[in-house]
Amino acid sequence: MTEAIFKTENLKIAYGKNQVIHGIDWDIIEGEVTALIGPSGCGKSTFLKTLNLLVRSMSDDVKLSGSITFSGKNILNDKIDAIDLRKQIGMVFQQPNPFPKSIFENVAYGPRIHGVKKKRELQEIVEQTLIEAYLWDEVKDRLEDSALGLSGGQQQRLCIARALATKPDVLLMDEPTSALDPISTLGIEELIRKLEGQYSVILVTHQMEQAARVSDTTAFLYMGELIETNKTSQLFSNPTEKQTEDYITGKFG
């Protein structure tokens, strides 16, 4: 029986007098890669950082109603701590964005925030993790190097590194390949793929091929609404709603 991570009911988050989502209700399922489609500007990244509450720190006239259940509680209940939560739901940006430290810093980072003080733990925390990254072999002998000096798509994985390293229940990612070659694109993919299972992956994308290629579930979002969601090849092969055939044979988009 497939459980949900998240369960969204009647959300709404304007900005201002700007509604951008419009009540949506969704059971996204837990240990998916569920991909979030649709055109510029129809809501995809506003929805995605408000799974972990980061659209409040980004925004001071933000205002959401409705409920997001995560762990058998609301998140959006102002009693929720946002620190303990991202705890539990790492984030991985469109852009790389490692800390002008080690590598071995950038991935101890935020263990060490939650309390990890033993250099032995760390060691052994930065090392599992970028495994699971699939990056340890190309930096294990240079963990005091600056991440800096990482290639784009290696500062990709070490920052999906760095989201892992707390042990999270879930990786939210706002497209993450955008800014990469692709070579790299396509490692990030093969990454995502390995991660399923592990951990429920949430990924906005602006590319439809690359929602077909890594997600089991992919929903289409559209001026604020949830149009449809349905597992990916159901959705890509024979969408049941006409606005989800139109976008994705793309007359308009």
The other form holds:
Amino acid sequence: MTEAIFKTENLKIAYGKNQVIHGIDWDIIEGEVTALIGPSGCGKSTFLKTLNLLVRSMSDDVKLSGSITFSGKNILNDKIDAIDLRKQIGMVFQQPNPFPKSIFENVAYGPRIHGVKKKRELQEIVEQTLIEAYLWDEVKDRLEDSALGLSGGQQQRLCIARALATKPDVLLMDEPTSALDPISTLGIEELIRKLEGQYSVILVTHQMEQAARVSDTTAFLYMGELIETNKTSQLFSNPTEKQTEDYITGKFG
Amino acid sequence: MTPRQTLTTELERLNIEIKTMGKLAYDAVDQSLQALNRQDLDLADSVIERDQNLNQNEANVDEWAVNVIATQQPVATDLRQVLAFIKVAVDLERIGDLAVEVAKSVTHIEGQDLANEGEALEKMGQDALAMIVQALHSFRTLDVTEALELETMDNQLDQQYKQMIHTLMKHAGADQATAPQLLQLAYIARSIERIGDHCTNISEQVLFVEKGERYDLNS
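Can you return the structure of this protein in the form predicted together with its partner chain rather than the form predicted alone?
In what comes next, the whole complex appears, and the chain from above leads the way.
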């Protein structure tokens, strides 16, 4: 039986009077890689940033209604502490954005602010997480070097490691390879495949081929509506909805 | 600009190649049957010689389909269409091979009298030609209704084939000296029956492209 990591019910999101998401009911399956596709402005990025309430920090006049159930709680409820929530829901962005600190400090940062003090314990977390992000072999001899000296692909894997260091349940990825070259992109995609099962990964991507390559489930969002969610293999070979077919075959968008 | 112009152009090019193959396969069957009726050995030889054209077309379809998948990454209906082109090309190439089989049997019979079976074989041949026409038309227009009708047409052809074998066996029992000729006639009937099966395969691709589901019209 598959369980939902997020369950949204009649989720609506508006910036002021501009309604961006028009009531989405969706169970996002735990332990899967879920890709969100759709044309620019369809609301996929906003939807993603709502799952960790980042949207509230980024905009003053955002209005959220409906519910998002995560770990048995409706996170749209005011009593939720966004900082705690983001310990469980990591996020990786379009541009690799390591802190201007050492490689070690980038990964140790999260665990440290969440209370891990002992150097020994931090070292262990850093090593384990860098191994998990397939970066360890490349950086193990220069952990004290600045993270800014790494290549784009390495920086993005470092950001993934930084997100994984607090042992989240979920990793949100907002177009994580759009600033990377093709080889680094394949490296990140490979990493996403390896995270499947241990984490629930929710990925927003402009590249349909990327969704097809890395995800288990794909959702097509159009003008704030969830048009179709389906097994990725099914969605790209024989989608249920005509609008999905038209979008993925390039008839619009 | 039309969206995905390159993909559209490539799909159209494959469509035209399939159309060409359809014409060649039809002509090969038609001429092998004419060769049979008229006992025209030259015509039979020319059917055998020209089969390599179809083989070349099939290779083209394979090559272009691989290229379009590699460079254009078609999905959904577009992807199913490309897969269908590959499969239909195989069926048309096989229909060409079966026309060659008929033509070879004609050369083996070498102008002997076809006894009373000529007419029944002619009927089978005409029915098979009608199936080729309808299968290709349904594939070109993606007409599901037309495609489904092929099942009945194929059942009728199968019946004629069974009847033919039954009759030939009776003749063989009555006069053993005719056995070699009867064997060739049985081969021909078998080839025509197989052509019908390949036509149902082509119609199944119409259903695959349109509905994304697998059908068996040849059960």
